[in-house]
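Have a look below at one chain only, the form predicted alone, in C-alpha cells format.
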Amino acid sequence: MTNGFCVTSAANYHILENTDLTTPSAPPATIVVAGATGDLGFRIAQELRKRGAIVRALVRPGNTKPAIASLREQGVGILEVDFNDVAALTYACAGAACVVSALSGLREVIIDAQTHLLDAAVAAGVPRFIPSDFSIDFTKLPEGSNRNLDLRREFGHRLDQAPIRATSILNGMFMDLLTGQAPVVLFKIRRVLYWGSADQPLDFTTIANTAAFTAAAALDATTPRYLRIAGETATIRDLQAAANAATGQRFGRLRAGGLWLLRLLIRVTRRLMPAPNDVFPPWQGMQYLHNMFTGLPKFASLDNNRYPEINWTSVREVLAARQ
C-alpha cells in the first residue's frame, strides 16, 4: 500500500513501462481510465492498448470483478485507489497525458468521485480530462427533464472552471440497447414503439464504436470541448425498415401517444416507484426517450470523420446480430 492506493499488478505495470510499443521518437502516452471494469470503460481500455497506449485502470479497493484479470492479461496496469482520497488519486494520475472517466452512478459518483478525480488530475498536472458524459446532447435540454443528465451538466460546470482541457464525447443512445433494454424495437410482437412523431431523427452509436472513438480522442491533444458522434441517425420509420431487413419479418409501428402522455407517465411512474438510489429505474429510461423524441438533443453536426479508421456499425447490423 502506497499513499492510499495499491498497485495490484506491479510486475505487469513494470513491463508496460518498459515495453517498446511505438518508435523511440514517439514514446507511448499514459492514459488513466476510471471505471474500466464497466462495459464501456473496459472497451476504452482495450482500445487504448490497441493504439499502443500505457493504460492505468483505477479500481476501488477490494474490487474482484472478472474484468480486472482480463485487463491485466491485456497489459493494463491495475491500481486500487480510494476515490475519496485526492492525494492517492493525484499520485495515480502522475505523468498521464489524459484522464478518462467512464464512471457510472448518481451524485456520489458523477459529482463527488469525478470531482475528486478532476482535482487530482489538475494537481498532477495532467493536461486533459474526458468526463463520463456519454449520452445525448444534454447541453440543449432544460434542467429537470432528466435526472442523470442534470448531474452531468452540473459536473460540466465544475469542469469548465478547472484549469484543464476537457472534452466531452456525446454519442446519443447506445445502439446496443435496441436489442432489448430500450423498449423501442419489440421483437416479440414485431412492433417499433414510439411517442410523438415517427419522423423525428434519433442518434445512435454502439458501445464499441463509442469506446474506439473515445480512445482515439484520449490520444489526440487537439480535441475541442465537445465531440458528437452517431453510428447512425434514424427515425422510427428507419428503425422499422432496419428491423424488417435484419429479421426477414414484417415489423409495424406502434404509437403509444403524444409526448405529453409520456411526460405524464414519467411523473406517475416516478411517484409510484421513486427508486432514488437506482441509477436506471424505469422512469429514467422513459426520461431519456422523452428527451430524444422531443428532438431537442439531436446533434446538429457529427465528428465521425475525425478518426477515419473507425468503421461505424449500423442499426441493421446490431439488430441482425441479435438473431
Ligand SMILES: NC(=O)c1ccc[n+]([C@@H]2O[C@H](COP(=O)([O-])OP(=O)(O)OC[C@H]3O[C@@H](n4cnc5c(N)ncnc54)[C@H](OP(=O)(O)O)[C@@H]3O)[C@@H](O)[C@H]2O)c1
Contents of the next structure:
Amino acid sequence: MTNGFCVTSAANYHILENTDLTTPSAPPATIVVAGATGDLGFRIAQELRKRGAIVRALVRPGNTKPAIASLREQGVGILEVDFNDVAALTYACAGAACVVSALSGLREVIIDAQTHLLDAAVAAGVPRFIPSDFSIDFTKLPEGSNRNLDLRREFGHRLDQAPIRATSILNGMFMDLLTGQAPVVLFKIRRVLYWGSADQPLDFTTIANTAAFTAAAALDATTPRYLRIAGETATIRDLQAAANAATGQRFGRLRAGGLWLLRLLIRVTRRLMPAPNDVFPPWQGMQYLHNMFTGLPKFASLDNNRYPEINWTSVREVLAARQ
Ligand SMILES: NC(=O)c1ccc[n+]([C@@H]2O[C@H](COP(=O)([O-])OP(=O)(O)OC[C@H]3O[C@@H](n4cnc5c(N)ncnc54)[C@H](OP(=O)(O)O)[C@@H]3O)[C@@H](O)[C@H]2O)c1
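Switching forms now, from the form predicted alone to the form predicted in complex with this ligand, please provide the structure.
So here's everything in the complex, that chain up top.
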C-alpha cells in the first residue's frame, strides 16, 4: 500500500501487444474507469480495451468480485483506491485522457465519491470527465420529480464549475429492463402496461450499446457537454408490436390510469415502503416511468450517428432474446 492506494497489478498498466488501435499511429490513450466491477462499468472497460485504450479500473479496497479477475485477463489495470482519499485518487488519475464514472448509489456515491473523483481528476490535470448519468434527460425534469436524477443534476452543477471538460451520456431507459425489472411488458398475461398515453414516445438503449458509445466518447476529445442516444424510440403501441413480433403471440395493452394516479401511487408506495437507502426501491422505478410517460425527458435529437461502427439493438431483438 502506498499513499492510501494499492496497485494490485502494475504489469496490467501496459497495453497488450497486437491490440486493435483505432488510430494505428496514435499512442493509446489511458482511460480511468470508476465502477468497472458493475454491470455498465465492466462493459465500458471491455469496450475501451477493444478500442485499444489503456484502462485503469479504480476499485474499492477489499473488493473480491469475479469481475476483477476477468478485467485483469482483458488487460485492465486494477487499482484499489479509497474513494474518500483525494490524494490517492489523484495519483490514480495521473496521465489519463479521461475519467469515466459508472458508479451507482445515492448521495454518498453520486455526490460525495464522484466529487472526490472529480477533484482528483482536476488535480491530476485530466482534461475530460464523464459522470455516471446514463439516464433519461434529467436536464428537462423539475426538481423533486426523481430522487436519483436530482442527485445527477446536483453533481452536474459541480461539474460545470470545475475546470475540466465534461460529457454526460444520456441513454433513456436501459432497454434490457423491459425483459423483467421494468413492469411494462408483462409476458405472463401478455399485456403492455402503461400510464397516460399509449402514443407517448419513450427512449430506450441497451446496456451494451450504452457501454460501446461511452467508450467511443471517452476516446473522443471533441465531445460536447451532453450526448443523447436511443437504440429505439418507441411508444407503448410500438412496444406492443415488438412483443407480438418477438414472441409470435398477441399482446394487448393495459392502461393502469392517468399520470395523476401514478403520481399518487408513488407517494403512497414511498410512504409505506420508504427504503431510503435502496438505490432502486419500487417507488424510484415508478418515478422513472412517470417521468418518461410525461414526455418531458424525451430526447429532442439523437447523437447515435456520431460513432458509425455501433449497431443499435432494437426492442424487438431484446424481447426476442429473453430467456
Ligand atoms: N438508464 C437506466 O435505465 C439505468 C438503469 C440502471 C442503471 N443505470 C445507471 O448506470 C450507471 C451504472 O449502474 P450499474 O447498474 O452498472 O451499477 P452496478 O452494477 O450496481 O455497479 C455499481 C458500481 O459502483 C461501485 N460503487 C458503488 N458504491 C461505491 C462507493 N461508495 N465507492 C466506490 N465505488 C462504488 C460498485 O463497486 P463495488 O463492486 O465495490 O460494489 C460497482 O462497481 C449508474 O449511473 C446507474 O444509475 C441506468
